[in-house]
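Here you get one chain, nothing else, as structure tokens; it is the form predicted on its own.
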Amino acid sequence: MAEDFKSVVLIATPGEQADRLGETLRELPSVSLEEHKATLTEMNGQAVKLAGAHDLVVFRTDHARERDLAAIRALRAQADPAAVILAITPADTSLAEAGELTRAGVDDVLPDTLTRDELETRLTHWAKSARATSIEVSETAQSLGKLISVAQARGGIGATTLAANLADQIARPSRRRKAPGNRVVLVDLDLQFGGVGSFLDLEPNEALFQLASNGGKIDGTWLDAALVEKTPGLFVLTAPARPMPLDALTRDQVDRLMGALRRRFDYVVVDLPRALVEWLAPVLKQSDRMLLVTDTAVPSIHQARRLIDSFTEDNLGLSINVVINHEKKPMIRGRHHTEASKVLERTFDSWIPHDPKPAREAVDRGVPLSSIAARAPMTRAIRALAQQLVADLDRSDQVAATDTKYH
């Protein structure tokens, strides 16, 4: 069928593996193949012209050698942004090498052991992605959902519990206002010890691991495979089963992931790792609000102060709300509350009471708190926080729209 047609250029030096790859591509009925017996480096500027004339550029490299990386960077810089570049590498290529190729500009890294059917599936995926690029680029900032990031001042403070139940509350229809629920996605970005899947009884997902190792575009097909719908309107992207190096993802990958999720959902809730890594920058940049979860113990407040300074160093406009967890809002605040507020230079408006029994039951059952203890003090506090956040972010949109109208 014409809509399945793929024009492919293969760049590979002569050899057993390259010959087998070319033979496999020629056997695919939906592929029009142009072959060049050379390395990507040897093609020089010709590769740019080939990228403009074909749907896909496929090249083979033994390993992520510097000359190949330089050639990829040059091709990516000069080629059309919609050009799709695929690297075929030996099966023993390491995650670090695959990451180097991705950072240089390769869209996907595929092992040379792929079967014919597997190769055809990947080519079809990337051909569709190339055709969808113009649609994705046309998306405007006005259609982007709100991003709420959740950080923790110390381990065990309950940030994951808050993130999971906050996302659930935002997704639920409002009975009071008779408003429909929002489309919400909960993202676990703790690549090493992510607990969102365990909290909600969901299987680990290898999507982020594959993104880190193979790169690739984050499109509708990728999102459909990566996300699981836990409850109506609430989707979840869990962490991989195997712990990943914290630097496995790149800034560009995370930036594109956040953008893709914001285009699809009304709200994106991100559970951040307890680590400061380079790829946090695009999350912070796109965050409409950050919730920093802490308690009022002196060490926690000092750590929260350091985190606020770090998060706002390059993001002066980042709005951070401090959430006091495991503590009921006091009728009269003590001196230590006042001093802690001064240290953080923020008022304490959000308090989540210590409510261990329903919290433990929810975790054991793998469901949000609202499913088993809708009237529990902890549930009510998180519901109030969710409603306030939604109202504040809606109000910010209205103010921005008014400013645009009169300027």
Ligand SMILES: Nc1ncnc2c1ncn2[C@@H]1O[C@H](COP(=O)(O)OP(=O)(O)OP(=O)(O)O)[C@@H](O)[C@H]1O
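Residue numbers count along the first chain shown, from 1. Given the structure is predicted, the values throughout are model-derived calculations rather than measurements. Note that the rigid core is defined as the largest set of C-alphas that superpose within 1.5 Å between two forms. First, how it differs from the form predicted in complex with the named molecule.
- After superposing the rigid core, the Cα of Arg306 is displaced by less than 2 Å between these two forms.
- Once both forms are fitted on their rigid core, the CA atom of Ala359 lies less than 2 Å apart between these two forms.
- In a rigid-core overlay of the protein, Ala38 has its C-alpha displaced by at least 2 Å between these two forms.
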Second form
Amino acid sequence: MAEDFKSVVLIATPGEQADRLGETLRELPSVSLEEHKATLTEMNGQAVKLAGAHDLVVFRTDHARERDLAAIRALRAQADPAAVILAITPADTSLAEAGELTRAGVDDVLPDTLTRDELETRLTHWAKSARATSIEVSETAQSLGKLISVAQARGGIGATTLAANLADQIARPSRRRKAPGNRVVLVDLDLQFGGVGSFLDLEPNEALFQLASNGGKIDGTWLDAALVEKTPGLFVLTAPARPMPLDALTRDQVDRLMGALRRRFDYVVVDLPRALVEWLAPVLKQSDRMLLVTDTAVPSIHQARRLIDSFTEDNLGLSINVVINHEKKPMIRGRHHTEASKVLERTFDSWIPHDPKPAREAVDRGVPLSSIAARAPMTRAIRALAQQLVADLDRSDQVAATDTKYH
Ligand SMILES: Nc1ncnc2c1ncn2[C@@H]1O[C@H](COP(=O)(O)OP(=O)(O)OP(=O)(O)O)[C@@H](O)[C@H]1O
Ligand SMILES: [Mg+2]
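Having seen the form predicted on its own, the form predicted in complex with the named molecule:
Time for the whole complex; same chain goes first.
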């Protein structure tokens, strides 16, 4: 790989200027380009990972809008300190606006009128400075399992159903795709109304109680007593039989629990409580992805909006996917879908159809959907979501690994 080769991620909404910029970057022989047609805000947490996987993050902003500034601050707070962030702005950007961008954490503000050669010179300059610091960082990086947290926009919407069946799907080997299964742990952190145990016909477990009373000591003995293997590769940590007061656990205990599980498993799937408790912060902080289960009724969408705001306050870089339950992916989206999508500032990619028969039968028998209705529309939808998530999360790992190798 040439000494001055740069990997660049470009984040820009489609438009004449952005297209021209993409074209210029694509033409540069020393640049490998990944393009995202979105604003920095819309990248919804992915920007942190992209920043870790590329030499340079280049994004286009029209004028230093508050939203962009907030997104830059978030990116700066979460990203590797070696990440280089460059803003491309219209030529009439004022010095005051450029100053605001720099204060928010941008390394350089470049006018979109730069010629191809000027642009290449600036990119080379910044790519070199990124490389100088990235080696130390990658050496300390440790391989940890991925954490997927599942939240609900209203009670009874199907969050536990999704958490349990998603964990099951991620754990199962796929003969068709020749993919081996993963080691997965499903954790019920809904301490008061926890439903994972009854969904999978498992006994409640006192381990979380003990964790609260033993000062948070997590060792092999505690883990062995806490975890039950439901099916090959799928381990479960159920909630205690007696509802626990939500403040029984501390931030520090939950932080260590998540860390210990991520060291032992490839994937940790967490069923979150409905209440916004203090110890959610470490779960959110360690989450690689959150799935927020909702329907498209107006009250649910408004609650989902409030939750997204609250969760991203704790983890500004958190990537949240909205999952619409009880609704088949529509061929043509209705007006209420468009409105809801606008309120949540997200496209809806995951839909789980209303499928009461297998849902009921799985609960009655205490088994995952895959064991009793592998071909049911609901099972297929959750399988597709699991495959997509695993692919996304793996890809971000691979990109990071390749990146490390070449440095
Ligand atoms: N797509 C679906 N089609 C039909 N029934 C479903 C679907 N998803 C979930 N259900 C059913 O809805 C009920 C509630 O689901 P679940 O317990 O997963 O919701 P929850 O959001 O975890 O609720 P809680 O607020 O009690 O934690 C269950 O009986 C489940 O089988
Ligand atoms: Mg539940």
